[in-house]
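Next up: a single chain in structure tokens, the form predicted alone.
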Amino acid sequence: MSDETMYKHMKDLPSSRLLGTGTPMCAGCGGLLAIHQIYDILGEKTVLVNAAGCMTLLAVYPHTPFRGSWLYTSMASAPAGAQGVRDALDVQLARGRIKPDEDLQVVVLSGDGAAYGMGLSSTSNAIEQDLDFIYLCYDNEGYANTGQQSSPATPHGARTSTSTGPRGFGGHKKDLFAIWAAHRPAYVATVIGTEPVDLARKIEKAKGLKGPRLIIALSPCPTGWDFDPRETVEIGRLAVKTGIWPLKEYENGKVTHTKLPSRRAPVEEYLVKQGRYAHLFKPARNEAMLAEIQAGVDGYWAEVEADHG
């Protein structure tokens, strides 16, 4: 299936159907869109260790929409839970109680609140211990499950329920990709559900590796970002087209960009579609802030282009 055909197919699907269930998730959820594709590749031989967050709503005891196993943890404890599951599996393998083909992939499923903030300490320790796990972060750039408070992943200038001033969030989005890469793990990648071919290739690669692996999926959030759920695919595509969300991967000490926008669109094409940035356009355009955001993106890509010669 081509990217264009996939886009058209996904655009017509309410998010509650993407995992084949009636789970009451928000319509147009970009995180669910990515997870649906990722789980199709990882398959049922997985244990999902879920840090408290939006995706906790997928499980209504004693059921989940997944064919594999599910373990719920507090927001900061998912890597510790993953360590316990991985150790238990390794003991069972060593004692011959399960066969190698019965082994399971251990996958942490976490929002940005845990991945970028509350759970970062335990995650760092898990990487240092060379834990064999995949860490999947659905990044909706705020604590969306509790009212879209700003998180360490909230971008500069975005308005949240805790940053309501005329300039929006005054801080800057933490670079989780670089933090993980500094630990020299097996693999780190950024993905988005609206680039399914790029996403599938990276998940296939991560699945075949051992050790700590991170997948960060930018997850457009209609509720928290304030846009029509029908716009999820378009906003995801604009995140890549404007250069706001670079698609890249880290492996063997090297960072490679997997999609280089030949002609980047102005960032305001992405921003103007989201209510969280409405204050930058009305009642008057905040030219200084718009230029600041554009300059940040331009500066990033200038460094990338310099590295590529």
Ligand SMILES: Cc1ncc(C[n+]2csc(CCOP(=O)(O)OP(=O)(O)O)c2C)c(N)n1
Given for the second form:
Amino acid sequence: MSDETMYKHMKDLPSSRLLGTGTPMCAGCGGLLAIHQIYDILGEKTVLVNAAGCMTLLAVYPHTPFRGSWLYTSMASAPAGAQGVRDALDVQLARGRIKPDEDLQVVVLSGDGAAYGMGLSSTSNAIEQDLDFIYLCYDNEGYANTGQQSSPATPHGARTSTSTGPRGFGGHKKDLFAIWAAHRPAYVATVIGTEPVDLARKIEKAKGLKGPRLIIALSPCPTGWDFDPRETVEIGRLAVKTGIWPLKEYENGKVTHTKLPSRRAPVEEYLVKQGRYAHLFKPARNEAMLAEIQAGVDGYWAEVEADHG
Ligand SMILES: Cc1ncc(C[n+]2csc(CCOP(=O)(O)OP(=O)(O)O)c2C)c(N)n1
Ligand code: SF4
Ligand SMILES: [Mg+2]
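The form predicted in complex with the named molecule is what I want next, because the block you gave corresponds to the form predicted alone; please supply it.
Up next: the whole complex, starting with the chain shown before.
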């Protein structure tokens, strides 16, 4: 299926249908869009180890949209939970209690607050131990579940419930891709649910590898980013078209960009659609801040282009 056909299909699909019925998620949730596609590829032979966040609300006992296994952990300890599950599976395999074809893929599922912040030290240890697991981070750029506070993934200048001043969030989004790559894991990739072909290729690849693997899915969040749920697909596409969300992968010590926008759209086209950046446009345009954000994106791509010769 082409990207265009997929977009049309996504636009027609109510978000409540994305993962079974009765999910308590917001309409137009970009995280759910990505997880739905990823889970379709990973399949039911997975154990999801889910750190506290929006997606823990998907499984409310006794109901769950996941056809495989699911385990809840605290925010900081999902990779430690994954280690326990992997160890238990390995013991069962060694004792012949499960056959190799009954083995399960261990997948941490967490938001950016856990992946970029609270869970980072247990993640670092899991990578160092060469844990055989996939870490799937849906990155909605804030602590969404507890009221849209800033997280270490919040972009510079965005308004959150804890950065309400005229300049928005004063910090800068942490580079989780680089932090993981510095550990030399098996695989690291960025994806977005609105680029389904790129996403599918990367998940298929991650599924076939062993060792620590990270997937970071930028997840447009209508509630936290303040936009109409109908705009999720458009905002996701603009994140890639403006170059603010580079699609890339790391493998064998090398970073490859999987989609090089031939003519990048001005980043303003992405920002203006989101209420979290409204203070940059009204009551007066904040030219300095808009130029600063654009310069950050331009600087990133200038380095990429230099590397590509
Ligand atoms: C140690 C700890 N501190 C705070 C909380 C409260 N808490 C539950 S979910 C959540 C937000 C998590 O943010 P993120 O990981 O980005 O997931 P999202 O809510 O955005 O889906 C917080 C702060 C917690 N569960 N554990
Ligand atoms: S708050 Fe954002 S990430 Fe959480 S369910 Fe709603 S749209 Fe999705
Ligand atoms: Mg979050």
